[in-house]
Amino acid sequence: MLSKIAVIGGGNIGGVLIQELVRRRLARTVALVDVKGPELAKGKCLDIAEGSPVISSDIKVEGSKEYDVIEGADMVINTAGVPRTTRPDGTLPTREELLATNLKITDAVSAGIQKFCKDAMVISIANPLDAIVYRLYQNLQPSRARLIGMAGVLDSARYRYFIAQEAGISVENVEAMVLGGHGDNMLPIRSACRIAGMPVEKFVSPEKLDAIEARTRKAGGEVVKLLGVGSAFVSPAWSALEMAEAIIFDKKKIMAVSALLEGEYGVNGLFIGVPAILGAGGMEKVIEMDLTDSEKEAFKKSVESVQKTKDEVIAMTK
């Protein structure tokens, strides 16, 4: 259990995070900041606090429009940003179209973290994921162990779920990994996908796997279209909590996270989804997977798309 965990952004994802942090008793104090009026963060926190006797939880819950509520936090989970919402014509804005607005929000988030909890471990969920994490890095200049993005855990979970449904088996039997940027060029690693330790092809045909991998890449957009307003929120929150628990309980757990690469996979200075060990030290080690030739090419394409987004961030924030 940590002393204090802060959540930035009180939307759907932030709301799930706050209630789960309290229910799971991951910190003595859980704080929520959201700048929206009139008092969204206070209202959500009061609702949870009033229900805490029902779940026998003595966790303190605080909410505010001001960033001082996050003071002294050991860990920050950032959800602040405008989500993708279906337009009247049925189309979706790209993650990149959200960039200008969400960069401004990220600068405010960075200032709050820098002032009130500059040494906190930061897990960021806000989209466009890789770009926002990079902007946080520009502003905060933390060690790479202390800043990671949540993308690969969710993308891998979606891949696992679709495979389990097709194979007719438990999701617990499926081991899978999705790497690269958090967008249309993400890379489900078929060569590393196993069902109860056996190659996935033993259970699912190559044609079905092609369809599943294509659906995995578009899974976020599929949820947005179905919801009509907003985007996925429970699955991203649970995925971030999986990362948080690995760090809080020093699990040394390997999972796909958006991490700053320093030569691994031949990449420098980009936040890319890769397997990493998470423990008490944060992102403790990047794991380099053995990829097939076709996977290497696809990974390179994904890296190029993340580089393009990084260049846009630099150009837009000069």
The other form holds:
Amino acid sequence: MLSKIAVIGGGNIGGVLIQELVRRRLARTVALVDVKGPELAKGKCLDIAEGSPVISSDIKVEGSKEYDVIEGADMVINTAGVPRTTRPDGTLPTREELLATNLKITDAVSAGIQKFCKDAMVISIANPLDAIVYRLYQNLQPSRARLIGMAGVLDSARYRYFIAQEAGISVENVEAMVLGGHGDNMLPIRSACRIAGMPVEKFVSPEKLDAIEARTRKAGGEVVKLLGVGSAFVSPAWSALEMAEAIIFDKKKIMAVSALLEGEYGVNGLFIGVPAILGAGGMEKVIEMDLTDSEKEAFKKSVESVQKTKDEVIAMTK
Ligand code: APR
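What's the form predicted together with adenosine-5-diphosphoribose like, now that we've got the form predicted on its own?
Every component of the complex follows; first up is the chain already shown.
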């Protein structure tokens, strides 16, 4: 249990996060900041606090429009940002189109973290994922162990779910990794996908796997279309909590996270989804996976698209 965990942004994802943080008793104090009026954060926290006797919880839950509520937090989970929403003409903005708006929000978030809890471990969820994490890095200059983005855990969970459905096998038996940027060029790593330790191809045909991998790449958009308003929020919150728990309980668990590469995979200075060990030290080690030639090629493509967004961040924030 940590002393204090702060959630920034109390919308759909932030709302699930605070209730789960309290229910799972991951910190003695859970704080929420959201600029939305009249007092969205205060209201969401009061709702949970008033329910706390029912779940026998003495966890303190505090919400505010002001950033001082996050003072002294050991861990920050950042969800502040505009989600992808269907336009009136039925089309979807790309994650990159959200960039301009979300960069401004990210600068406000960074200022809050810098002022009130600059040593906190930061897990960021806002999109476009890899670019927002990079902006936080530019602003906060933390060690790479203390700043990671949540995307790979969710993308891998989606891949695992689709495989489990197709194979008619429990999700618990499906192990998978989705690497690369959190966009259309993400990479479900078929060579690392196992069902109860056996190669996935034993259970699912190559054609079906192609279709599942294509669906995985577009899975966020599929939910956005179905919802009509906003984007997926329960699965992203659970995925960030998976990362938080690995750190809080020093699990040394390997999962796909957006981490700053310092030469691994031949890449330097870019946040992108790779397998990493999460423990008490935060992002403790990047693991270099053995990829097939075509997977290496696909990873290179994904690096190029994340680099493009990073360049846009640099250009837009000059
Ligand atoms: N500081 C704090 N909170 C802010 C700020 C800010 N500067 N700017 C916006 N917010 C808040 C909004 O008021 C809103 O309540 O962030 C919240 C975002 O919540 P939702 O709009 O419900 O979005 P959500 O579905 O939770 O997604 C958040 O995560 O997956 C990504 O693409 C998604 O970028 C989006 C983010």
